[in-house]
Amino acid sequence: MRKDIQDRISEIKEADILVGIPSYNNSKTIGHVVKAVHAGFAKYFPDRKCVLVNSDGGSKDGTIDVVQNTAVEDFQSILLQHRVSQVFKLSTPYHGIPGKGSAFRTIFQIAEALNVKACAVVDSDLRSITPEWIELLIKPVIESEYDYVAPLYHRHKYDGTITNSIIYPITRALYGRQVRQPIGGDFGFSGRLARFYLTKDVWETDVARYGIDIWMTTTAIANDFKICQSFLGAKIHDPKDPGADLSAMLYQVVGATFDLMETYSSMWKTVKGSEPVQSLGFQYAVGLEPVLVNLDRMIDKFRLGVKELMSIWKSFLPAEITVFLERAQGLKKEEFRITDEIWAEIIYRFALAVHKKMMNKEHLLKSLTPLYIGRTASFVSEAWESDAQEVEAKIENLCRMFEDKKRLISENWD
């Protein structure tokens, strides 16, 4: 750490609460994160010490004057009329390999130094952010003593499909508890449990450049901590590049994954079904932005996938697996399904594929995309006519059948 940062934690000695917000160039959204953050203290724990942290990635656009720059200055205009507790702030640019996880080592290394009790993270450009999600992400672990505090969203039917079609059924099947949201970008944890992330080797890998949600989750539930989930409304964020590629995240997401499977092999193979995790917080329905999907332009995509990587697919999908692939290739727009029956053994074959190190992994994951594309094309025209509560069953389904075909992993794993 930079001895300025040093200087301040001497001079704050300890603290009872630490709130991150990693950053690089929000400085148009991350002043109502902060004030957000803030109010939350204010108004939750008036009578804990507070330690606002920006872990920033080398800001160009004044990120870090608008974080030093921002407080509440009216409480009354959150009703409260007590005096409240000085909220400190710290901002520091982080060290090592550029990403999420490295702005998150450095939040977890302040808040060691300063012997927090709790703490949580939030992302930076989030719009929908609110004081409660403060006291719901931190009163969890100062009084029940969770350990870990997974966040729980609304969001819309074609909003977060990744985690839906992938990452939710393939965590609970493998790991046996069901975090609705293991890549949600906001958690709250303990100062054990921060603590406990820096002793892992893994600052040096693709965990500290883009795997740090699911890390942070898989570790929680894999190393037996307290674990609940706490309810936030929704989440309304920066929308994200369009042209950003689609297999580069999926690469960056499914692999780690996927990875984690090595680290927790021993672990996940005696496991069998799942459990839910203590739920907390108020449930209501929230307003949600659209999601724009082009049903024609995504089977398109999945054809042509057909057409191009059918062998490299067919080097480790069964022959069942493929000939549907191609049969499926010529359905019409109104026809075209993949099942989640095939849908789970497609993700389980990646999975055994990736391990036995049948080709290089990025090449392997990324022609994972236009079957990504086509089963979320699936999806789409199964839920076309469906509300929250029917796509939330759709989905619990693919979950179990995620869970009823564990066997073909942990049978072939070895």
Given for the second form:
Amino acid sequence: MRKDIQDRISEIKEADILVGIPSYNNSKTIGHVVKAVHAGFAKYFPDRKCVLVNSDGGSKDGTIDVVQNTAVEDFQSILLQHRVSQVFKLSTPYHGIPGKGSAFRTIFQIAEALNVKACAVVDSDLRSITPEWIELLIKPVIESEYDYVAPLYHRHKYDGTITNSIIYPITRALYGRQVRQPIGGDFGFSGRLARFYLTKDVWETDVARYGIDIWMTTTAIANDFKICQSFLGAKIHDPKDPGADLSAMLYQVVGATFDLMETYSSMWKTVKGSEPVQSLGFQYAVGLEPVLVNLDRMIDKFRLGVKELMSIWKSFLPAEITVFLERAQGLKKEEFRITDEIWAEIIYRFALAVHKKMMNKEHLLKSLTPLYIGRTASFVSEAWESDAQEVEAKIENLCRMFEDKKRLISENWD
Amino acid sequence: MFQRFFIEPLDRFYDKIIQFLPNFLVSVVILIVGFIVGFILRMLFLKLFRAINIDKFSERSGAVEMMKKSGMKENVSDLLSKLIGWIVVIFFAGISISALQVPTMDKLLESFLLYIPNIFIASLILLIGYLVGNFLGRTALIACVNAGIKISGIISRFVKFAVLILSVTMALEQLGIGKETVVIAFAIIFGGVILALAVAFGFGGRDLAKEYLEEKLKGAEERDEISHL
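Taking the form predicted on its own as the starting point, write out the structure of the form predicted in complex with the partner chain.
So here's everything in the complex, that chain up top.
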């Protein structure tokens, strides 16, 4: 940690609440997030000592300046009484592998140094964050002694497709807890859990990048921390960097999930079925922005994958799946489907192939990209006319399929 | 007369045989010892390779695939232990030939022994070239497919072929076979391939380039807005 940050921590000494915002070139959106956090502190925790930490990855667009210069000018529009106590603000560049996980590590370290009771992390590209998010993520920790608060949002039916088609179903089937947004990005957690995270030696792995979210959630579930989920409303955020490589993202998130399967294999093998997690907050319907989808291009990418990568997949996928994929390649757009059963088996077979080190891990997981795009195209096509409830029912069916087929991985793991 | 033309050469031949026989016997004994030591080491290394699971590792690295393609059906552990056994036998055979104390054989043996490291290094270069070529070819294939490039297979094969050609050139240079010719041939082939590709791209890729520039300048007509995470 930098000397000036250490000095600032010594100056603050202790705090009750800490909210961390990881950032990298988010000057356009971070101001709104800082304001929401600031207002959340003032409105819901006026008598607590609160700290806002911005952990930055070396932004060149003045993100840190925006954080330093942003304040809620007119508290009267939000509060009847003006908050008296000060909010401490820290902006620090993080060290280590560039990525969200390294940014979180710095936030955990500051939380430990300040001996905070409750923490939360929120993304810096959020446009729908309100002061209530801070209450919903922090209060369960302070008042009900929860250790981990996962977010629960309303998202567009085509938003969060890695979550809906891979991470939620597999995490639920493996660990038996129905955490709907395991990689939501906005979490609340206790100071105790932050200290526990710091004891783990994972900061040179994919956890330091996009793998951090699934790692935090799985670590909390697998180590029996008390967990719940809070309904935050709509999640609307700036689209991720269009240049961001989908296959790298998929590799980091799915790779981290598969790595966790190694760490907690003795735990997940004994789990059967799944149980709901306590949900907090008042649920209401929200309007969501439309999402543009180019189905033809997605199916083309799937077809290209089947044509060129089949020799790789054949080394670990059974014949019935490769035959199915070859047949799917020839289908028209309207008929194109990758069924829940085939998809669950594909994911489990990839997990087994990674576990048995059948090929270079990066090659294996990046070769999943065309299949994932194909599955997303199939889902988009199926859910074209569906409303939010029907889509949720489809995701529920997929999760049940993952639970039913879990035997495939339990029996072939050792 | 008979004594001079027949008995004396026979006596000299007999003397030489008597002189040579101990060397010959020593040589035979060394060779037999070589075979025994070779066999023992082969067995020991076979056990060691199996204990450290070298077969599984080779399967993952692509070496088994390479061997199968070239018609070999043995395990890597069998093959390596046999190789070690034969290296030991050749080593003892060298000592055995040297024990014969025949000057011509000594010279031949010396040049043969000096050449062995070159063969070994050249084989190693070829093996590494094959493995690296396969790895980089697969990396290129997956990256190109994920980027939606239609000619992914061709690019992948080109990458693999380029690494293989480079390793064959290096191996031949190591063996001292047509040193300069090989390097020149490599430069011509490689340069030719690049030129051919440039021309092919120039003619064949006009539409692709036009499309790309149009997309860059005007923006894609319909871009996905799916947020995957």
